[in-house]
Structure formats: C-alpha cells, structure tokens
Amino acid sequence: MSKKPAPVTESDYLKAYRTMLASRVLEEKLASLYRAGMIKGGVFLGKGQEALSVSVGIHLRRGDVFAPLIRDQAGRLAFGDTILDTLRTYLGSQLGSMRGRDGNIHRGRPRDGYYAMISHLGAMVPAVAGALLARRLRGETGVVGATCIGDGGTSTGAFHEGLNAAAVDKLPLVVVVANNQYAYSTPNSRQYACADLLDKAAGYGVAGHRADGTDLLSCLETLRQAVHDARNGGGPQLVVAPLLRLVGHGEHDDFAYLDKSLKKSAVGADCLELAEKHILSQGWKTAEDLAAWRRETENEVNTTADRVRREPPPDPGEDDWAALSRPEYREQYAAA
C-alpha cells in the first residue's frame, strides 16, 4: 500500500473550518436552549474539540462505521448529520430520526453506519470492532470504522477488550483518544501512571499517531494518514491528541476544578480561532469573508431552531414504539 494519502488541500482545510463553525454555532445555540429550560437531559459541549472531531468524520465514506461521542458534533456534521436532526433530537420533536423518544446524544441512523452512542466509556471500541468483524464475516472490503473517546475512557475495560480484540484479529478500526485533561473532573496525574498515553499503542501492538489537538491541519494530515492505514491492511490505528475542553463536563458542570494554567498553556488554545488565524495568514480568505460565514451559520441555526420549536413532540397514546422492530417479531410475542 502507498504510505502517504494525498495532501490536505485549501479545499479541505475549508470545508473542515465550516464544519467546525456550524459545530460551535449550533453548540452556542443549544447551550443557550438548555439554559431556558428547552432541552430535556444533558447538553454536552464539545468547544476546543472541534478540529479533532471534524477530522474524523471528514475522512470516512458512505459505507464506513462511525461512532461518536458526546463532544462529537463537529464529527456528527462531517460524517452527514444535520442542523435540522440535531435539533429535532436535542428538542424532542417526533420528526427527527429518533422521534422524540430516546436521549438527545444518543442519536444515529445504524444502517448509515452512523451509530447511536451507548456510552462514552469505552463501550463503542467493542461495538465498532464487532461491526467491522461482521463486515469481513460478509465479504466485504474497504471498511473502516472510527470510534472517539476520551483520556479517562482509555482506564475502562471496555477500550482494552475492543482495542484488544481489534489487535488480534487486525480490523480497520480508529480509536481516537481526546486527551481533554479531565476525566469528568479528575485530572491526568490521578487518571493514568504511564508517560504518554500515545505508549498504549505498542501495548497492543497496534500503529499509534499523535496530532495536536488544537491544530486543524495537524489534525486533518493525522486523521488522512490513520484512516488510510486502517483502509489499506494496516490494522487498528490509535490517534492521540491533547487538547482541552474549554467548557465544563456538561452546561451543568461550573468547571471550577479546572487548573487555570492549562488555560494559558498550549492546550488550552481555542483550535476554532486558531483555524481562523491560519486562513488569515494563508490569504485564503478575508476577516469579512469569515464574518459573513458565522451570520450566514447562525442565521440557519437560529430559523432552523424557531422551525423546530413548533413541530409536535411524540405522542404516547398513538406512537408505535416497540422494541422488536419487525412486525412480525412483535406479532409473535404477542400471540405468546
């Protein structure tokens, strides 16, 4: 196989910077939902991690597996989400794809290889390797499955069966780590003993990258390389990439235990204004090209939002929920 994947190109690193943009845009917006009491459950920001994210979901391809976590949005929007379904599920309308009935970052379309979160505690790794072993089981090739988790997620016995699983059997299979600093609100230095968590990798005999995490360009050139590994025979490839979270756990979480030198240290960088800055100094676009971009982004998630605030929310009394999906499962346990 060849051992580089084409360059990043200008085109690419813009379509990514949008993607990101609508990502912090849309997050802006439910943070401000969750606020006014609109959105039921939890409302997880994914602000510094967007470069990371987006560079996933970009470079898979229809029939691939994905499977994102909860500060994954930029990555659900690369990989074919909407503004439109985001919404419906963050407000509970009966139109979007989950049709009001299941929690709002649990949503996904399976048979699109867009796969509903069960956990962000390692659980998806083995969810995507079996996945991806069935698809070999049928025959078919050129699949890769990419996962995200985050640095406290690497400590569960969930990521070490799946990664584990993956290394045995040499499944195209991304594990992308988010080194956001904290587990929740425990920190690195109580989270994990090893040097670097980028040393895993030869644990398990698996290829390991490292990409700065609040670099997009890092980030997309890391992401090409992992995916076109996974792609061409090379087996479970592990991403690393410190970063931080720039928010809180959730819009619950004050973020008060946060140590504020990271803040002023290279991870605590804002990857969005760095991207921007990039555009800038390359002369790709101008300042008023990029303003024009975030009123034209917050326009269609602001209509996008007032449209949805008027669809209906489920109806117990006439949905048809049930949890055995094919009629004729359902018609016979209830003969039984």
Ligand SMILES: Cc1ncc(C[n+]2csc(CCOP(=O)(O)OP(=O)(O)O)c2C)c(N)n1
Second form
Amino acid sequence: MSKKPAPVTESDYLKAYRTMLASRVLEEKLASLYRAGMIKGGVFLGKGQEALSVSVGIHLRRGDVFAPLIRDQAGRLAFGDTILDTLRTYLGSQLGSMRGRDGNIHRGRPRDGYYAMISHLGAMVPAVAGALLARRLRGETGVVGATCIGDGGTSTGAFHEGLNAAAVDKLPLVVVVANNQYAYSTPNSRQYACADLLDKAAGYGVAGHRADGTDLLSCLETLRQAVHDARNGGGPQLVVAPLLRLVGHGEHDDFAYLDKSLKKSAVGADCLELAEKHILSQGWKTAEDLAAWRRETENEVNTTADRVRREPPPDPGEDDWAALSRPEYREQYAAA
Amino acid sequence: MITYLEAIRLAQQKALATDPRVFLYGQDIGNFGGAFKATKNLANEFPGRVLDSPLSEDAIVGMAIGAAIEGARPIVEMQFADFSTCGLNQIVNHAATLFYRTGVPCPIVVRLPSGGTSGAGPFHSQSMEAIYAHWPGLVVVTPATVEDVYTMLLEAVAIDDPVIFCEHKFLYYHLKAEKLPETSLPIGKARIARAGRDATIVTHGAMLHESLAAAAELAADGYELEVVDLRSVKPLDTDTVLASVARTGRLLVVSEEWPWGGVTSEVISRVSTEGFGLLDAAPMRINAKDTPVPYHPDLWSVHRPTASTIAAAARRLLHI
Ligand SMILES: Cc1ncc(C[n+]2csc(CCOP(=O)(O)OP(=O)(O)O)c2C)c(N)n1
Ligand SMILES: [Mg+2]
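Alt. form predicted together with this ligand, vs. the form predicted alone above:
Starting with the chain above, the whole complex follows.
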C-alpha cells in the first residue's frame, strides 16, 4: 500500500464546502416543505453531519460503489445525485428515479453504483462488500465501495457480518460511522459498551481511522486516506467520526431527549459554521462571497422545487405492479 | 445412475462452465465440497469461483445481492434451509424489493437444502417455501425429480429475478435417473406426474413420491388418482390445477409444510374461489403436524404426511 495520498488543497476544501452548503440549503427547504405538508413520506436530515458525509462522496469516483444512509444528503450530492432528483422523490413526482415506488432516503440508481438503501440498518454493508467481490471476480482493480452507518447501526448483525466477511476477503470497503451520539432517542450509553467504536476495527482485523466529524479538514483528510488505502489493497477501512445530530431524528421529532451539555461540548459544533470560519480565516473567500454562494443555491433549490411541484404524481393506473422482471413469472392470480 | 444430489452438482458445474458471470458462495463449499457435497470438486475445477464464506447468512445473501447488482450471477448455498432465517432480511427486504423499487433486477439463486430426513430434528428439517412465497419479488421452486432439479437449477441461474431453490434433502441420495435432460417444462408450469380421473392430488417436493405411492395403492382398488407436481410454488400454475380438478371433481392437496397459511391453503383457496363449480366434494388437505419437526425417527415418520396417510385421506375424499 502506498503511503500518503495527495494533500487536501484549498480548492478541494472549497468544493466540499459548496456541496455541504447545497446539502444544508436543500435540507432547509425539505424541512419547510415538510412543515407545509407537501412532502410525501418522512424527512430525516443530516444537519451537523455534512462534513463527514461530503468527504465520503467526494473521494469516490465513477465506477466506485456508494451506499449512503439516512443522513447523507451531502455525500449523495458529492457522488453525483442532484437537487432535482432529490426534490422529485421528496415531492412525489412521477419523474423521480424511484417513480413513487420508494422515496426520499431510499433513493438511488444502482446501475451507476449509487445504491438505494433499504431501511433495515446494516444491510448495505454486505451488499457493498458483495459488489466489490463481483468486481474483483471480473478482474477489476482500484475500485472502492463505501457505505455509511450510525452508532445505532453498528449494533446490528448485518454490520458485523458484512464487515467481518469483507475483512476475510480483504475487500476494498470503507465503512464510515457517524457517531452522532443517538440512535433515535437511544444514547450511546445504551448502544454499546466498548470504550470507543473505533475499538471494533481491531476486532474485525481492519484498519481504523478517526475523524473529527465537526471539522471538514479532518474529515477530508481522513476519508482521503481511508479511500486511498482501500483502493491500494489495504482491505476494509473503518472510519469513526464523533459529531452531533443537530436536528431531531426526523422532522416529526422534537429532540426533547437531547442532553443539552452535548450541544455545548466539542461534538455539538456545527461543521458548516466551522468550515465558513476556516475559509474566512484563511482568506480564501470573503463573507460576501459565501453569502452569494448561499443565495445562488437557495435560488436553484427554490426554482427547482417550484418546477417539480408542477410535475405529475405517479399514476396507479400506469404502474405495472410487477415485483419480478420477467412477465411470465408474475402471478396472475390475485384475490381481489 | 445420477442422483438428485449429483444433478445439483452437475447443474452448478454446467452453470460455471457456460456462464462466466456465475460464482458460488457459501459455508464449506470450497475445497471441502459442501456439507452435502453438492459442490464437490467444483472449487478445483473453477479456481476462484467457488468461495468459502464465513458462518454468516446475512452476509452471504447480502453479498450475493451486491454482486448481482454488478452483473454477476451468484448461486449461494444455505447449509440447511432452516438457517436461511438468519439471511431472511436480505432475501425478503433487499433481493425481493430491488426490482420493484429501482428497476434493477436481482439475479441471485439461494439454494435451500430443505425438508425432513429421519433424525434431523427441529432445526435441520424445515420446509420454507411458503414463507418465501409470501413476499412479492421472489420465484420459489420445489423440484421433485432428478431431471427437474437439474434443469430448474440451470433455469434459475438464467432468470433475472431472485430464485429460492428448495431442493429436498430426502431425495438427495435415493432418487436416481439414467441421464439428464436438455429441455424441460419452464419454471411456472406444473406437471401431471400421473394421470387419473377420480380425484386430483396436488403436491410438490418429496411429497410427490409419497403421493405417487398412495395413488399406486388406490389403483390396486380400482381408483385412478391424478397427481399434479407443482414444481414451482411461486408462480403457482393455477391453470393446470384447475384443469385437473375439472377432470376429476375432487381435490386433495398434500404438503410437508406446516398447515397454517402454506401451499395447501393457497391451492385450496384458488380452486375454491375460481373453480368452486368444478368441485363435487369439499377439498381436503394434509400437512405436517403443527409442531417443530421431531428428531426421533418414530415421531418424525408420523409428523409428516406419508403414502399411507395420503391414501387414507384419498379414500375419505372418494367416500370409500
Ligand atoms: C434494523 C432496523 N431497526 C430499526 C430501525 C428503525 N430506525 C430507523 S433510524 C433508527 C436510528 C438509527 O440510529 P443510528 O444508526 O445511530 O443512525 P442515526 O439516525 O443516528 O443517523 C432506527 C432505530 C431500522 N431502520 N432498522
Ligand atoms: Mg446515531
């Protein structure tokens, strides 16, 4: 395994920041559409987790596999998802990639390596491992697969089975744990008993990396290294980043269970604000530049939302109601 | 002579030889050749394509799904059908939903060594076709002959959709054939295993052979039972079943599964709702008893339907 990837540059940082900003603005819009009753289904946001998420997506390239999870709007955009398709799924447009059949955080385009998560947490870990196994069998090298998970998801059997199986086959899998202190209302004290989630890396025999989830530079550097190591034969990489979910579990959740002291602690910082401060302190951009970027993104999000709201919903009469690809195998019988 | 088990091995060998997308993944299936030797020698013959997995059913199926998305055609072996419950989530929530949700099909084959054998007990004997058939998005097959287990496994690999392949362990060694066919009925078509006019027995898997023995017993008394081998339980060939009932007017459905909500109740439900007028008598069914599958051979042999309990039920159906 070659030692060090190229250092994170100013332009890398700014590009990542812009994607974080787009994610934040888009999610603010989703929240307001949710309050207005216009969203089909639930809204689960990644506020406070954008630095980590974007750092995953940004280090993957075409041909890699990415299975994002609940709070990965930023990583999704970095991997090539669009504001348009995001809004189409949330607003229930027929033109969305999931055609109304599944929505929101469950969206994806598996053919492009952008996997569509199932709700069952942990399940995507073995799926990405299997994708990498298939690529290896085809003789492809230099491919990386990444998936994200929460502190809660690390307690599932699927997380364990997937990471263990990937480790046995030394697959180029990057598993990124956003340790946001809660799984819905469950605090970490009720989630695991090891001192640190990163301790699990040794148990699986995989490399471990820690990032400060509130610090974009730390996330970028850590993910760059982890993806680089996976790509160059280092086997599975477990990344753990402490941070805090800055919103409720979903928009329906008032987060009353939040331990207020966490908010004031280091993990409670807002990664987007810290990134802005960093950009200003480095003199890379002015406050006016950043405000203009925000306005631009807001404009794009608002215009796109207005357009999508005029698109038709899925038509039950047009759905072929077929769960199998082969027409001969579809059950004709239905006890109507 | 080729056994049912050897036919499974030969089908996998042919799939590996003819389709570079195929690979095998499962516990002990590599150099060891599998718990039942269904992959004997294949690791040798196809280096790097017959892979030992950890003891990890969720990962086995989950990895097959990811591989299938990438264009591979994995065949995964559950050591026993019973352990597929540890991979259930991946099968029913991931593989089975993928095509409907994303438009991307999921061509995996999950081999389930199924059904009871003497002394196998509660955790190595289960018949799970009914639970998998319940979820949309899966093809569920139950080959009952050497010929079918061979052609249907090859067809299962060719299908773009996930196939739950319920191969019956009771048939592994004693069912034999001279040679293997090149063609067969497609999956989704039932087969008239024995023609008759007095009553129809609809069955699948190992119960086909118990039913045929029962039919032979009644033939000695002058009654001709028609025996329909479903071959696949999903899709279920309702047309062939209804056509048979139209000829005989009487229906007995036999399955080794537990009674609640299984293939027997599904077949009777379809015939009652779509072919009520064809029936001269209330349909009947026989299932295994509603307990875990017992371990002791003396208990096991009365837990599941047998030729004699099937014959007795057929006599009641015929009022003899
Ligand atoms: C296997 C499973 N059990 C329960 C749920 C319901 N659920 C959805 S999100 C969630 C909390 C997840 O917590 P964590 O993994 O820490 O991710 P976070 O929400 O904090 O990002 C739960 C319990 C689920 N989706 N999957
Ligand atoms: Mg959490």
